[in-house]
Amino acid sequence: MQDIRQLTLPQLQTAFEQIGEPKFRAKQVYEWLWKKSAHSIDEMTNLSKELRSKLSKQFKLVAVEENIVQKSADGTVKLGMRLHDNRLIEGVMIPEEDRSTGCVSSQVGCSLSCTFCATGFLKRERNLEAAEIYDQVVLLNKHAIEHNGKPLTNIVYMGMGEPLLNYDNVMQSIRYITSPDGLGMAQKRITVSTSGISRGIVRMADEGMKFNIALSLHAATNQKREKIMDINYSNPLEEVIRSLNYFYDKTGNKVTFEYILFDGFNDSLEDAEHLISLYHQVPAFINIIEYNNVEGVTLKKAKRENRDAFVSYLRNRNISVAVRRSRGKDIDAACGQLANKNK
C-alpha cells in the first residue's frame, strides 16, 4: 500500500480521478496532509465516511509517534520519535523568551562519526523521508505551544544526521515547512547546520532559497579539525570556505560559524587567531557553543575563564560573535543521547 504523502499535488489528483473523485478533493487531501497535520485519513473530517474508506483501502498515512518525552529545568524538552520501522530519532524544542526554537534530525544515526558527537557512536541506518522531518516540526511545535506558550518560531536541522547527505527530503521537508500549502514558516527562519558538505553547499545556493546556513566548525585549521572531524580529509576548510562565498554571493545570506569550545584542544588564544583568520574570509558570525559532556568523549566542555578569555579576544577585535549556552543539562540534550541509551 502506498503512503499518501509520497504524493505530490498533481499525481494526488491524478489518483483522484483514477478512482472517480473530483480533483478538487485532491487539494482537500493535500491539505489535510501539508496545512492541518493530519496524522490519519479518518481525521480528513470534511471527506465523506465513503471516501475515507476508499482512502484507506488504497492508501496508508505513516505518522511518526510520540515515544520518550524529557523535560529539563530550563524548559528545553527532549522528544524520541518512533519511525514506522520502530527507528528512533530524536529532536529538541529550545524556549527563550523571544523564541521557540525546534532542533530536528535527518538520518537515522550519521556516517560521519565526529569524535565529539554522541551520534556518531550510531551507525546511520538510513535516511529520513521530508515527511518524517516534517513531523518532527509538528510533534515539536506541539510541546513549544504547551511550554512556552507560543508556536516554533525557528527550525534549525542540527540534530541526528548531516543534512546535505540527504540532500533531496532535506529540501523537500522544507517546502513543506516554509509554503502557504504547508506550514507557512519564513525561510529566514529556517537554518541548515552542516559538517562542511561543498558539493551540498554549493547546490543549496543553486535552490534559490532563502534559508540560513551554519557551518560546524569547532575547529579552525585543517590539521586540528581532522583530529575529530573526518570529514575534513575530503572537504577541507579552504574548500568548504569557498563553497560558503557562492553561498553568500547567490543568497545574500551570512554564514555561522558554530564552534564547540572543548578543554584544551581549541580554547587557546591561538585558536582565536586562527577562527579570526577563516572569519575573515567569508561574510559571517560566530556562535561559541558550550559543550554538553558525553559518556565516552574523551573532549569535554572548556572552563569558564578559557571560554571568557576567548570571546574577549574575539570581541576586542570586532568580531561578530555570541555565546550559546548548554541547554538541558539534566535531560539527554546532546544529539544522539538518547538513542544511543535506547538503541
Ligand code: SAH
Contents of the next structure:
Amino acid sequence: MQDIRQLTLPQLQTAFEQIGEPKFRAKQVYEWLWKKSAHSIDEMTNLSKELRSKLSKQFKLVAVEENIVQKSADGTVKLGMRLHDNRLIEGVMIPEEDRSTGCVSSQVGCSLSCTFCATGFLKRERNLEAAEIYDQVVLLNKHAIEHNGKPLTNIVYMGMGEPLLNYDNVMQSIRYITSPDGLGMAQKRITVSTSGISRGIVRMADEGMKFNIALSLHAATNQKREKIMDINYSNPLEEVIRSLNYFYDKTGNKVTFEYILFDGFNDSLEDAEHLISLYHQVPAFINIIEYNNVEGVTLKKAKRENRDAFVSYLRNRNISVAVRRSRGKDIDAACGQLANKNK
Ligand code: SAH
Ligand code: SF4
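Write the structure block of the form predicted together with this ligand for the protein whose form predicted alone appears above.
Following is the full complex, with the preceding chain placed first.
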C-alpha cells in the first residue's frame, strides 16, 4: 500500500481524479496531512465516512510515534520516537525565555564516526523520510507549547545523523516545515548543521532558500581535524571554506563555526590563531561548545581557565564569538549524546 504522504499535491489530485473525487478534496486531504498533521485518515472529519474508508483501502498513513519523554532538570525535553519499522530516533526541545528550539534527527545513526560523538558509535541504519523529520517537528512543537508556553521558534538539524548525506529528504522536510501548506515557519529560523560536505553545501546554496548553516569545525587545521573527523580526508578545509563562501554569496547568510574545546587537543592560543585565520576566510560567527561526556571517548572537556583564555584571546581580536552552555546533560540530551540509550 502506498504511503499517502509520499505524494505531492498534484500527484494527490491526479489520484483523486482517478477514484472519481473532485480536485478540491485532494487539497483538503493535503491540509490534513501537513498543516493539521493528522496521524490517521479517520481523523479527517470533514470528509465523508465513505471517502475515508475508500482512502484507507488505497493508502496507508505512517507517522512517527512518541515513545519516551524525558525531562531534564534544566527543562530540556528529550523525545524518543518510534518509526514505522520499529527503529528508534531522538529529538530534543530546548526551552529558553524568548524561544523554543527543536533539535531534529536526519538519519537513524550516522555513517560518519567522529571520535567524540555518541551517534558516531552507532551504525547508520537508514535515512529518515521527509515526513519523518516533519513529524519530529510536530511532536517537539507540542512539547514546546506544553513545557515552555510557546511553539517552536527555531529548528536545528543537530540530532542524529549527517543531514547532507540525506540531502533530498532534508530539503523536502524544510519545504514542508516552511510552506504555508505546512507549518509556515520562516526559513531563517532553521539551521542545518554539517560535518562539512562541500558538495552538499554548494547544492544548498543553489536551493534559493534562506536557512542557516553551521559547520562542525572543532579543529582549524586539516592535520588536526583528520584526527577526530574522518570526513576531513575527503572534504579538506580549503574546499569546505570555498563552498561556504559560495553559500554566503548566494544567500547572504554567515556560517556558524561550531568549536568544541577539548583539553590539550585544540584549546591552546596557537589553536586560537588557526581558528582566527579560518574566520577571516569566510563571513562567520564562532560558537564555543562545551564537550559533553560520551562513554568510551578519551578526549576530555577543556579546563575552565584554558577555555576562558581561549575565548578572551578571540574577543580581544574582535572575533564574533559566543560560548554555548550545554543543556539536558543529565538525560543524555545534549549535543553529541543522542544514541537511543533507552532502547
Ligand atoms: N552530523 C551533523 C549534525 C549532528 S551533530 C554535524 O556533525 O554537524 C550536532 C552537533 O553536536 C555537531 O556540531 C557535533 O559536532 C556536536 N557534537 C557531537 N558530539 C558532541 C559532544 N560529545 N559534545 C558536544 N557536542 C558534540
Ligand atoms: Fe555523525 Fe555529526 Fe556525530 Fe559526526 S558529529 S558522527 S557527522 S552526527
